[in-house]
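Read the single chain below, which is given as structure tokens and is the form predicted alone.
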Amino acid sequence: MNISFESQVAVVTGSGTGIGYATAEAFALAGAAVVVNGRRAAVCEEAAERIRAQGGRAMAVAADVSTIAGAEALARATLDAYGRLDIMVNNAAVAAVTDFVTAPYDEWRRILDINMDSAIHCSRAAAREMIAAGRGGRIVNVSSIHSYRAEKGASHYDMAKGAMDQLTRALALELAPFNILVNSVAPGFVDTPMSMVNGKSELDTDWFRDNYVTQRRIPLARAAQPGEIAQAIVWLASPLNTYVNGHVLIADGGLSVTF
């Protein structure tokens, strides 16, 4: 079944690379005008150009959406260029290994700002425009299986992703009267630049192969490709989804059902 986003405008934060780029590309190839966002202007413009080279409509907006000012600037730029904002995908993210007790709070807080606060700021900015336009809309948060699983050295990341899923539920309730559906996609291991640890992909290590491939702790015995996660996001944001609301769609290849 084909999904069409003709006449719609989708904003995807953190879309210069990885899941974000695959999502922006998928929206554009299905007919949407897309806004590629990130903090690095050159990376965003290169991503937008790749989409345009495939015949899609895309513009780049560099903005730090971990701040209110950055999120509002992103929404304004979208409206100035396209005159509407129908879909907001909150994908901006960063990860780091940080000791809860000894790390400076600023380092811990940075992860919350980028992963959690960006979703708050962008959802507020987008919801205002969607309500004013009266056409409804879609907000999709990209969380993680970290929202309900813990990992050593990732307390800030775990907390931020858990907060995103709870934000999803709360906004699904608050925004339903305006026909704005809010959902989350929670990926497991995905082959993206965030998989790089000390210059090497964790998916290329004996640890990953032994635990998740050979022993099949991921029943599908592999990490996801960004496009596979993008398809879940796109469906939740699409006109085909008229009743799924406040849901966290787990996309982890079955990892969360194993011991």
Ligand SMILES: NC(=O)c1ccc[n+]([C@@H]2O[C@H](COP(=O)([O-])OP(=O)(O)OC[C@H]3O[C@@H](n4cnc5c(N)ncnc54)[C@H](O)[C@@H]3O)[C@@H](O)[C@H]2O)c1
The other form holds:
Amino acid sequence: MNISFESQVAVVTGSGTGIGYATAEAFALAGAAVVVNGRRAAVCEEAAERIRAQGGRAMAVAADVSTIAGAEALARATLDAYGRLDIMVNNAAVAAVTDFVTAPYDEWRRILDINMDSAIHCSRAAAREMIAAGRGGRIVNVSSIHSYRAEKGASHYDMAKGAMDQLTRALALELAPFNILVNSVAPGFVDTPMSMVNGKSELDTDWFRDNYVTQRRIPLARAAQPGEIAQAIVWLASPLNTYVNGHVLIADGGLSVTF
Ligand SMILES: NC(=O)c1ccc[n+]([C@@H]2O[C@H](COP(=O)([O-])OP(=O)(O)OC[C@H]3O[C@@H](n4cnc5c(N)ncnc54)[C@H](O)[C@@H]3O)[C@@H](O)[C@H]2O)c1
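The form predicted together with this ligand is what I need now, so please give it after the form predicted alone.
What follows is the whole complex; the chain from before opens it.
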């Protein structure tokens, strides 16, 4: 079964690196024109160039999607360049460890703005265009197993991801009359720049190896590669998906089925 996005346009936020990049690349290699977004213009341009070098159609748009202005500029730039917007993947996020009681509220707010509000802003900007064009569309939110499991020091991240999955359900309902399908992919551990903690990948620590590999708390005994998560996102956003709506697809190697 081949997936083809011929004539479709996909926007992936935070796609200069990691899962976002792998997703943009997969869309482009399946025929979509893609918009690579991030805050740093040079990183986005380099990623778009890597996709173009493989024969894909890709454009870089630097924009901070934690703001309404940034999300709207991203949608506008997409329409200006490609004339349509069929798929929005809300992937941009940051990780941070913060003590709930003592951390300044500004830090809390910063994480919610990037990890939660960005999905509101980009979904609204995209849905307006999809509704106006009348061709339907797909929105995929990249949440996390943090959506339904909590980790010490990650209250803002946990809350943002939980809210994102609930946004998925609410929008699946609200946008269904326009044939806009809305789903989430919730990854577990993935080998990306987000795994770096103080300059070292947490996947290269004894803590990760002992717990998740040796004791197989991840039944597949390894972290995912970004492309493995991208495949789930791409399928949910594809024309092959005509009936999965409001779903949170957990992609964690089985981590959350055990305890
Ligand atoms: N790596 C993991 O283990 C893991 C696990 C579960 C969920 N996730 C989720 O996957 C998604 C992708 O993360 P990743 O692992 O590929 O890490 P990553 O750090 O490579 O990707 C996040 C991207 O978002 C971009 N970004 C951050 N703030 C932005 C903003 N305001 N505007 C635009 N872009 C912004 C970053 O520059 C970066 O390119 C995130 O939503 C993350 O929460 C990752």
